[in-house]
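Here you get one chain, nothing else, as structure tokens; it is the form predicted alone.
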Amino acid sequence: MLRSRPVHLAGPENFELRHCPAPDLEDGQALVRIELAALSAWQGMRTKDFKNFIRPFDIGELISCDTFARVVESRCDTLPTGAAVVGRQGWQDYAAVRPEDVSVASDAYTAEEWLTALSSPGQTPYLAFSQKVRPMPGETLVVTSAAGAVGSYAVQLGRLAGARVVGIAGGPEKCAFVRDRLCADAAVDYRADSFRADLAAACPDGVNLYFDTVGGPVADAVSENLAKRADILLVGRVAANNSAEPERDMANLRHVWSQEATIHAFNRYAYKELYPLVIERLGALLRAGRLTMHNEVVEGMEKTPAALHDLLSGNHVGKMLVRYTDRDGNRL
């Protein structure tokens, strides 16, 4: 539960774990224990008390998360129990869930794919590119946040769609993991004093597509090396959202205007009815081994904040998950 506000990165010392009875269920609930917890950015945004596009959790609630998990007990025919199930039930070993609450998960698919590749990480930039703006091929897509959890899967989609992508990661490591396994063109380290003209070698002809999940001086940067009528996808604002001043963004608009470029704000929120489809299609992608995960995973609920800081503080590649349960559904 959250204890107390951060200042800065919420961690350890803003959560307490709380142990009280598994819930009693009512007709047409099932009782569900998690075995795997997703971490996103949006966790981390949530503790603090500033107005974005949701609401902050308040002090005392239960940490909202991407869960999988399985029936152990049901008052429900279309959740039987040893069912899989996929939903957003938080940092807890088990939660009362209603039919609309969950989806029921295949076992065509592991518990990461569905939490990763089959989830918000994978379905983002899918959604973005299909129902926005498609990298076209031979065209230069940029990416923020090229390692981390959903910019992995942009940089991997953006190649299979034929475009030069190239992809903006802090540290060497990072970046080498950008060129090395997830094959961008290119990679260009943010934190590097050498930052602005590393981009702009790496973007000779300009930037065609922007897929930006960060705002701030790194948008800035971008915004300087746009191509003519580019476009730029507003995916996410890490920079502001996890910022004290909500309002620090990306400002140089001057560029922008006379590149004549387009800024198309996307929620991925607003496709729900397309997700079966997207599944389908980025299941797909998985079996012919054409998309790759790139996952960190720790063990033991009592780690969650831990690993959200972490997460936070950059100290990761790829998604972040948290395992609550073996395979035996023996708590870690």
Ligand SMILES: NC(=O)c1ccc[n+]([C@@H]2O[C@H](COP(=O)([O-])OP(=O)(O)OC[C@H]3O[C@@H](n4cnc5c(N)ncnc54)[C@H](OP(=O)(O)O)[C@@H]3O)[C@@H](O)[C@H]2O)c1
Given for the second form:
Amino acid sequence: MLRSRPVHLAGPENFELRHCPAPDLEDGQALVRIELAALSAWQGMRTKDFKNFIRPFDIGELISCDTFARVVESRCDTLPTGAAVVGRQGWQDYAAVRPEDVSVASDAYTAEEWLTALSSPGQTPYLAFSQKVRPMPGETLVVTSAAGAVGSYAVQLGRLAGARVVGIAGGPEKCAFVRDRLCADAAVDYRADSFRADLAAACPDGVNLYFDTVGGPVADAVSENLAKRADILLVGRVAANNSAEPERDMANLRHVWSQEATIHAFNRYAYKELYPLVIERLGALLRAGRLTMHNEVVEGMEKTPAALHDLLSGNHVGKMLVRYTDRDGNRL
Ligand SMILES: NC(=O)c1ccc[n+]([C@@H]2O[C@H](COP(=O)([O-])OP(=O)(O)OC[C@H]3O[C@@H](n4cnc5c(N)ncnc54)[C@H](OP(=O)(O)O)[C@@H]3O)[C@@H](O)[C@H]2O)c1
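The form predicted together with the ligand, contrasted with the form predicted alone above:
All chains and molecules follow, beginning with the one already shown.
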């Protein structure tokens, strides 16, 4: 549960663990045991109280997150005992769910695949590229938080679309990951003193498409390299959200104006009807070995708040997951 609001990054001091009985089932409900939980930047964002597309968590509220769970008791025909489900059951061991709260997860994919490549990390860039602006062969695509959950799939999907992909990440190790494991054409470290010069060198013909997950000074640096009539996909605002003043998200729009660039604000939730199709497409890419998963899995639900702090600090590569039970449902 949320105990207090952080000034910068949410961490263990902002949460409390409560022990309470598992819920009693009503007709039409199933009791699920959560096995795997997905941590995301938006959970940190919602611990703060500022105007957003989604309301902040209340003090004392259970923290929501995407989960993979298994039905352990059922009073619902369509959710039989043993069925695997994905939903948004949050940071808890058990939850009572109705069919509309979850989707049945087929055995064709693993729990990790269901919460990463087939969920928000893979779906966000797939939908942004297919519904807003498609990366084109020969053009330069720049991706921020390129070693993170969403960013790592944006890099891979950009490459599959034939674009020349430049990933931006914090530190040499993450840049090596972006270059060597995600196969970006170039990776640039935004924490290096030479960042602006390195970025300009990596984008000699300018930036045609900018997949912006962070905003702030990094976005300003990318703006300086925009090609004429570039497109900017506004996908997230990590820099402002993580700051002590999330309402302030200044960016120098002078270059956007002078290059006649177009800004496209993107939110995955606007495309819910396309989720099944996108899961099918991403699943096909996974099975063909054309898309790879990179996850960090923490064991034990008590470690969830510290894992969220690590995620917001950038101390991770790929998607941060927390395993609550082993395959037999035993607590870790
Ligand atoms: N629009 C949508 O539908 C949608 C859907 C899902 C997610 N998102 C957004 O996508 C973004 C990424 O989410 P995620 O869950 O995949 O998180 P993530 O990328 O796994 O983690 C966030 C990363 O942002 C980087 N970062 C933090 N502070 C930064 C700063 N001041 N400047 C530059 N980079 C910074 C860190 O990586 P480094 O170590 O490289 O700094 C950190 O690892 C978030 O903004 C999220 O809100 C949007």
